[in-house]
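In the form predicted on its own, a lone chain appears below as structure tokens.
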Amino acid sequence: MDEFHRIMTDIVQLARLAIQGKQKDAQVFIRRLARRYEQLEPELSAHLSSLLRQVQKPMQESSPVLRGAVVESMPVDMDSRLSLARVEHPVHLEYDPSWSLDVRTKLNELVYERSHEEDLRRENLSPARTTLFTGPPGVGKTLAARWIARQLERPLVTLDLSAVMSSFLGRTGNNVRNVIDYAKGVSCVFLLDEFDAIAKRRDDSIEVGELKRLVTVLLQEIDGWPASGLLVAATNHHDLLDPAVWRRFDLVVEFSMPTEMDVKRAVQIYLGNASENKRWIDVLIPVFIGSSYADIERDLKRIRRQSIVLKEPLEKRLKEFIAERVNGLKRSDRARLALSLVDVGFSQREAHDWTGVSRDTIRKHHDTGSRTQWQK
């Protein structure tokens, strides 16, 4: 009798959504029913899933975003009239991103699953619908979402938190719901950047009830995300997330600070391909150890802009930049920098003047070919 009552409740709810014309909500509810009855009534579950696929395919093909037109249905804030999300389509990347092997493997996994959706559906499975990117600022989380959107040839829809967050807490909740409803109706990669700002711990005594309710709604939306799209949440502060958030995601990708090899590749990319720049690559590696990808890109592009605008040799700007940074380096990195300067043609005196490392020390390690780090 309980099961019969549950089925009747589901039918009434579905009828209510249909009568009210809430097509997107009806699709989300049908998707939940398909999962709920997957074990009890597999044939019913299969029929419901088949209906969803028939609806989603034409929706994807006719999406105004995919046609490159202006998205008139983009939700806006009631007061400011600002768009609550940013749309990028097609996505263009200036460079091919560089990540660790683990990160690259997981990102390729997301893309590869999308190209084998039919194989997964035959086994009653769907590709990953939601993923969480964690890591410090500037390590490529947002870039990864853009890369995925480019690989899938889907628009990237990014929740604009600065527009969504309203001084009226109830309106903030409505703004978030409106953007989510919009993103569900478009076959896209939906990026929730700065995810910790709206998914904080619900046991945080500082937060008021409305924000806690918003987190609850957000978790429910993540659970019901359609397989036609991909939700990507990115955070710099994973420790601030509500504990219930973690198990909601199909995949968690942890981004870390660049290794030495990553730094070298980033310097190669952002320094430019001119042959005279190549000798500076090994010189700049110890200068950028501990920096993020974003820091490396920002600093090297600034140096190149200054060189062009001031009509000065790039080498002059690089020298000044290294001189500014050298005092902040560890002793071992200063020593390595000194050897690199000598290797590319600077005198031992110049290397000493730049780094403060004694000429005797430079001579000793350069002559022996030693690259072991000095003890602090």
Ligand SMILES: Nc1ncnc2c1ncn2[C@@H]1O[C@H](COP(=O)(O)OP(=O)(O)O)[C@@H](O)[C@H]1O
Given for the second form:
Amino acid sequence: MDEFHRIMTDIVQLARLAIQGKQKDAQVFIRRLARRYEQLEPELSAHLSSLLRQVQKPMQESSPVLRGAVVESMPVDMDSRLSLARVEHPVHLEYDPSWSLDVRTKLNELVYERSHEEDLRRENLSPARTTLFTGPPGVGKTLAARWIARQLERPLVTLDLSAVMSSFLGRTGNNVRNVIDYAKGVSCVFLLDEFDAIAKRRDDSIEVGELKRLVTVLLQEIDGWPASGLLVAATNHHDLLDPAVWRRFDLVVEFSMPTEMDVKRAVQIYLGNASENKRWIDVLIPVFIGSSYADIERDLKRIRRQSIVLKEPLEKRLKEFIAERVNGLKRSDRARLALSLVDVGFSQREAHDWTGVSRDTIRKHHDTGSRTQWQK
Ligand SMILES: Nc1ncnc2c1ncn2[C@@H]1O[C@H](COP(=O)(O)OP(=O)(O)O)[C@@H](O)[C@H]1O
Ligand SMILES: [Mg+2]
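Previous: the form predicted on its own; requested now: the form predicted together with the named molecule:
What follows is the whole complex; the chain from before opens it.
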């Protein structure tokens, strides 16, 4: 067999293994190739060997692009070989989140301080090293940690609580310590996401004493966190935290449910930018008032998916969705919805049929323009 045919056969074999998802076999095959080309094509051989070294490190399938040193030294549980942390680097966001004024100010503060490290050091100060994110679920705490990592162009390392907690009794503390040592070493944004989950879990797989030790280990880290990194702790239950704990963080950022402006922006983001959707934005605001970002994202993405797979106009799915929701709305939001419907071109009768708001009311508000009272 000449060299060319041999390469062809190799490519086909590699493609077969890849398509069949035979990772182990592919590794064995690649190792053989690396050996075979050692003399002839040393560069290719080195490249293949380096690829092999990367996969031999246990890592989670779902981890996005992982690079170099950050991944090389990633700590794993001794027995299960599960990664104890997840690394995202570089962080890629689908869209630019819109933060409320207060949140934006504080997040920017964290980022700007990093770009003035020298100036701060001259005055014997360091940028904020630790921050606590609090707020209800689904309002952007995890997203904010990712956003900061992106702005700082640092890896985001997240302690994998489920891996840590499932580790064998007695090793949890050690595991957490390993992750922390690792995170301190790679100058990253280190996210302790929903770290109250540790404190809350009191079932039998992990004893209370152990839990307490774990929380103590974590809290001790706040004070000693190196200025080369940023520790972000996020919690949905700030009320469970001792005020003494709050005070240990350099900066506390409180996330709240989206305001009307935020709802509008979220609808714009998640509705997609097809221009025919634009007129629905105002209609959807009253429907989503009081929802979290996570709810808005979930509902709108579902509607878009349905419209695609059922090959139905988005408008049809949106109408059905609004019809489902209308009964749960507050009276004022329902009235507002009725008026938005008229504004985007539905008749007063249709607006009434949909929302149950009387045509009199619709007409009155529409004619006098007094709907602005709902648009605040
Ligand atoms: N300010 C925002 N703008 C747009 N989308 C957001 C915003 N905040 C959160 N989301 C979306 O809502 C979902 C939940 O956000 P997440 O950060 O996981 O919430 P939390 O950590 O507070 O529970 C995510 O998919 C995220 O993209
Ligand atoms: Mg979260």
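These numbers were taken from a predicted model, which means no experiment stands behind them. Definition used throughout: the rigid core is the maximal C-alpha set that superposes within 1.5 Å between two forms. Numbering follows the first chain given and starts at 1.
Relative to the superposed core, residue 342 undergoes a C-alpha shift smaller than 2 Å between these two forms. Put the two forms on the same core and the Cα of residue 307 is off by less than 2 Å between these two forms.
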